[in-house]
Every structure is written in structure tokens, then in C-alpha cells.
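The data below hold one chain only, encoded as C-alpha cells and taken in the form predicted alone.
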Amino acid sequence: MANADIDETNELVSFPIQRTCPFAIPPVYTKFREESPISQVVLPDGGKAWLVTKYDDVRAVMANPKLSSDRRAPDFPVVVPGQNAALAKHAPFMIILDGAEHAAARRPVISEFSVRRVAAMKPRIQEIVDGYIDEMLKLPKPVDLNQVFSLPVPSLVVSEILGMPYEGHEYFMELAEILLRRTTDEQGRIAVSVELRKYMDKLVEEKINNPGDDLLSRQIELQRQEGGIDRPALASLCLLVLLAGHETTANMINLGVFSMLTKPELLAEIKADPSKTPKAVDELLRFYTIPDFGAHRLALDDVEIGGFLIRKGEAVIASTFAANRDPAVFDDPEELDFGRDARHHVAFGYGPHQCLGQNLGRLELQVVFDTLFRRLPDLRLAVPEEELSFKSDALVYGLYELPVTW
């Protein structure tokens, strides 16, 4: 077993690692995976962490109970300014809890995103997608697909799941964009977190007084039956579902459309045979792996990962992006291949913290791609590819704008 000894003699790579090309993984990830699969990196606050880049090792990190997700710990890796202070403005999010505490928070929500419940949402998702395409067709061309379609579709879907009034979605999205920017300073991140907390508190209070047939109302009723309503916990749950439910799906819509418009042979595959769309969706998820920050953990005890000893108190970052480009698992991983069976990717995580909403995300993307290209068969970029602006400064990769015409 190798020891994870800190090397003070070499200059460390800074993390997060910025993407410079939408199709290519930064070369440093490949170098690490081939030469030193668990390597030390330096974080924005000067702290250090072990970056894990092999697929099997990344899954081992995410499944190991000795590696904590609790961001409240003082030595937890900090990847953006104000991370800890912003988190302190909210009740603990489910994704930062460990063990029994995490299981207790996750259990009441699991059924909301089951395969059966999500499948029952398909007609409404189809209706929403068609409705936004109808509105888009009335607009003068070109349009920014991000603003008129990619953001509104998942935002409305998740708003209806929560029972949240859609009228405030633009305000929420503005705050979310600031929160998810790496370049937002500490005071800005704290201020946005305070505003989001107020916004969620109002939503919870309104739903307590006026329950409906929605996720939030059902959680309130469950808590009421168990002896009391935990308003801060409900507010944090709402914020987590909203952020995860709209930001990631919107970015994947943009990246998927961009990929198929710039690689028409891929689009031809799903046009010729729509039954291939589910595979295409998983391949897009694998290829882009848009959460650039990966899975962060703190060692609660000495732990061995891939024959490498990580000591108690040390920080670990498992790069799902690097894992999903591991040639030991995916043949020709730098190729976007819609014929590939990529469902074992780790874009949704792995282990106890695997994304609750993955069934919903997959379904939304399938409906979007099949419907958009069926109804707008001559959809195309309205600007040269090199003029597109990618989110290289954000915690979730994507496009800021996607001008299209038809």
C-alpha cells in the first residue's frame, strides 16, 4: 500500500481545473490517471486535497462510509469562496449528510422520483416541451435556445413537482446563476444564500397554509404526522431539488443540442431510430459530466483507495469527469458514441449519495431531444461554433447562450 505523503517540493495543480474545449477533457486529468491516479491538488483557499481520477477508485470513494460528505467539518475541502459561510445560512442539505442521518433525510423523498412515478409524468413533460416549442416558433429568429427553451422546460417541470408558483422562476434562476459561479466572491455568495433562504422559507410557509398534490405538501404532511414540521429542513430540501432539477438538465439540453448540431451524424442516428435516444442521453451525460467539482469527501479514519493510503483528516475529491473518460472502462472515451452502452457512468454519482432525480433527468432529456428535432428538423446554429460562450467559470458546465434558427 502506498502512503499519501504530501510532496512540498513540486508545484501542485490548482483545483477546480478549467475546461478549455467542450469536447476534450483537460490533459492534466489524463496525465494524473495514467501516472498518479491519486494526486494532490491545491484548492482556492490554499488547502490541499487528493484528486482521484480512475473510475474504480472514484466509485470506491463515493461508496466508502469512512469518507464523509459533511461540508460542515472545518477541514472539508473548499472549492469556491464563501462555501462554508453560505452553507451555514441553510439547514443541512441532504447531500452533505452521512450514514443514518443521510438515510433518514433521503428515505421520505425516494418514492417521489421512482421509475413508476417519473414515467407517469411523461405526458405532462411532453405537454410542457411542446408548449415551449409552440411559443418559440412565434418568436422572431434567431432565438437563444437557453432562454426560451432549455431553462424554462426543466424549471417548470421541477416547479410543478414541488408545487411552487412558476411566476418567481426568473428571480430564482438569477440567484442560482450567481451561486453556481466559481468567480462569485464570499460576500456575494453569502448574500445570494440569504436571499434564497428567504425565498424558500416563503414557499414552505405558503405550502403549509395551502397544501396541494405535490412533493412539498406530502413532505409537510409526513412531518406533521411524525410530530412536527421542520421548516428549515423543508426549505433546504426545496432549494436542493430546484437547483439540481433545473440547472443540470438545462445545461445538458444545451450541450446535447450543440453536440447534435455540430456533429450531424449523431443527430441522424436518433432521427432514424428514436429508440436510440435513451442510449444517446446516457452517452451525453457520460461525455460531458457537467458537475466540474466532482464528489468531495473528508477522511474520518485512515482509508485505502486503490492501494493508496489516505489518512484521517485529509480531503479527497473524486473526479467523476475523469472517471467517465477512463479508457479501462469506456472504449475510445474521447469519442461521443451514441451506440455505446454508457449507463454505468458516474455522472449521477454512485453509492448512498447517487442522484435521486436521475430517472427524471433522463426522461426530460429523451422527450426534449426527440420532440425538438422532430418538430424543427432544420434546426441549426445561428452563429459560428467558435463564438459560443461556454461556462468554464461555473460549477456546472454548459453554455451561457445557444443562438439557433431554423
Second form
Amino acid sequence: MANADIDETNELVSFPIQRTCPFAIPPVYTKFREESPISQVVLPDGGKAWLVTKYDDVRAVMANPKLSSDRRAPDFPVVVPGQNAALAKHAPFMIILDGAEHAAARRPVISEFSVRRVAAMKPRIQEIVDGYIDEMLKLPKPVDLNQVFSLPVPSLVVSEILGMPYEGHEYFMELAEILLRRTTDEQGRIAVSVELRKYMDKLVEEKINNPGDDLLSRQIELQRQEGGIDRPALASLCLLVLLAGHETTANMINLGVFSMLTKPELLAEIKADPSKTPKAVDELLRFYTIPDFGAHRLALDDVEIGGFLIRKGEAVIASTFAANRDPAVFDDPEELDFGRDARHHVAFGYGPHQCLGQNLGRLELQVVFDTLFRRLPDLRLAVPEEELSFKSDALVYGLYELPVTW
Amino acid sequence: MKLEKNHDRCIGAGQCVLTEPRIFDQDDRGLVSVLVERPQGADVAAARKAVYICPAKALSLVEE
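And the form predicted in complex with the partner chain, for comparison with the form predicted alone?
Zooming out: every chain and molecule, the one shown earlier first.
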């Protein structure tokens, strides 16, 4: 029945679903959530997956140990062509591991990002933010905030956490820029990934010989005590921390600044009372849910989610974006409301893989918003809002550029 | 009401500490410590919220 299959495929919605408006969730998500919260979608390679759109179901998917994150499985859903193949070239990032294997990779690192450890980083984060603002003030206006501030701030923060020298941070910025550029082709992406990998290998080597007071040196010491240093795994860990900790935060800085410049009543709220900034940060995280395409799973067994049977071997995509706009959990979810308590959002995921660096991300955003608007009270967009270019075609949502003046 | 933790499940996300640092902390390994085992009054609501937010279902509030 090949024809029937083709007809059936034609009726399915294609995933990823692109955003057309920076504020509103694509209507198809809402339609799914209201009419059939677990619906089949078709992926770029023609494969099919169940798209999950209700908050409770999304949490259930991400917490279920029978729904695997292991992208090394041949049947694992492919949302970004080439991504799984590229990942397979490296020692696995912990985000693609399951169960005990995942716990073994994550456990040694969690204390590095505990609430207390992150809070202790605040003075240095403040210095870094102020330093980049000082540099920005020397530049001719307008500037692209993304290039001169939003990207370098979190990049330097995570570089220092890892113990990378400043030149390493600059080199990483250069390579990451190519990786993030829309026009870079697949060959270019692979070449940059290989370069980054080589750099991380060298960094691991250096830290083995000259340990310092940093995350990487502590991981090396831990592994040494436990019987052996796994260099490829350490290089993967460094790369993951850098990649996960830099562009995501930059996108949220840009979207937060954009939101507050275009909705001055929001900015007025945190300016009047900076103790409201942490809440505003979580609301911004909920509202934009930038990494919506990350939560893919493969069923290792039959699993029931919200009364719906997902069969062994089937692919599942949990939409954190749809979950964070679920009116059953958030009143007026389409409203960006800084007074809301949105801490239970799933923008950092849910379950055993929930973002390791979330407390760092929150703190960076708080310091950035409080400092930037205090030091540049006349900050404003340098182009009409309609001319801004949003990353609706990218893996992680954000702004390609944010031209500002003051 | 008693707050119970499960270290086998805890992933050190720190969400409980962010919710209520008077009731929760993280030990040297980043795993949850419960500072107030039997929350009273307003702490009950905060503890319940932390139980709900915990991504690893590592916390529970049990009737005694």
C-alpha cells in the first residue's frame, strides 16, 4: 500500500515547525494541544515522530527512562540532517546517554554548577559584564549587541570556568561564529567541529600537565583518583559546556533586551525593583523557550503517556515550547508577564537531563539585564523592529543581530 | 509532614535550593540536603512547590 502511505505522509505536519512571530507560538502547536495533544509529524528525512504538546505529557516524556536519548541508535529520529552522524564522531556528550551511563558522566560535574558555587561566581560575572560594556562604550554607534556583548560575555564566563586561557576564548569565539553562521555548509560545520575537538584535546593535555583551579583540572584529578583519565570524554565535556553555555545565553540576552526595549513597561518593572529580575528571567525563559527542538526520544519499550500508547521503536518529540504555553499550567500563556511565577517552566528541560548550567544561565541573565539597563539608560534599537532578523530557521531561537544605540 | 530525599535519583539541578534555600541545600557532591525535615506553616507550601519542580522526582512530602 505504498500510495496510501504517501497520502498519509502528505497530510502530516512537518517538523521542525518554524516560528513566524517572535511573540506568538505557531498556531499549529496550539491546535495540536487542544485537539490531539500527541500527534504524528513528519521529519525532514521522511521519518515520523509523535509530537507531544501538553505540559504534563512533556514532563512525563522527559522523565520516562524507557524513552531513550541515545542518538547512537540507528532508529533515533533525525530532526537536523547530519547531526546524529556528526555526534557519532566524538566521545558521546552526556546529553545523548541514558540511565547509569548518563549518571556516571553527569554526577562528577554537578557540584561545579550548584546554586552556591554559581552564586560565588557573581562578582566575576559582574566584572566581565562591566568590562564588555566599557569596551562597547568606546565603539562607534550603532553596535550589534550580539557580536560585541551577548556572545562574548557567556563565552568568557564558561571559558574561565573550564580554565581556558583568554586566547582560547577568542579562538573558540572565532570558530563558533562559523558554526553558528547560517551560510556555513555541512562540510564547513564538520571542519570546524574537528578543529574544536583538536583544541579541546590540547587543552585537556595541558591541564593534565599543568592543573589549575578550574572545572577541567578537578575532573582530571577525580578521574586520576578513580584509576584512569578518559581524555576523549573530558574533551567532549569541555566542548559541551562551551557550546551549551554560550549561544543559548546569548540568545536569551538578545531576546530579553529586545523585549524590554520594545515593551518599556516591562523594563520599568525591573528598573524600579531589581529584586524582580530573577522572576523576569524565568518568565523570559518560559516565554521564548529557545531550544524547542532538543527533546527527542526513542521508545525502548511500549510506553503510555497521558493515556496514549507509544510503541517500542517509535520516535517522540516533546515540545517544551508548547508545554510552556499550556494554559492548563500558565494563565494567559501568550502574555509576557514579569509578575508571573514561571519557575516550573521546562525551558531547561525536565527529567535526568535537565540543564546542568541552568543556575549559571539564570545568574548571567540577571546580572546582564540589571547592569546593561542601569549603565545605558538610553539604550534603544538602532533599526525599526520590523527589520530585525530572528533565528526561526535555527536549532535554537534568537536574533541573528541586535543593532542598538544609546 | 516529612520531607524525604532520594540521592539515587537526585541530579543536582538545584531547583529546590532556588525555590527555598531555607529548606534545601546541596552537599559537596551537589546532591540535595534537606535542612528542614518537618516543614511547618508557610514552609509546607514552599516544600510542596520544590517537590513539584524537582526534575528528577527526588523529593517527596509524606504524611506521618
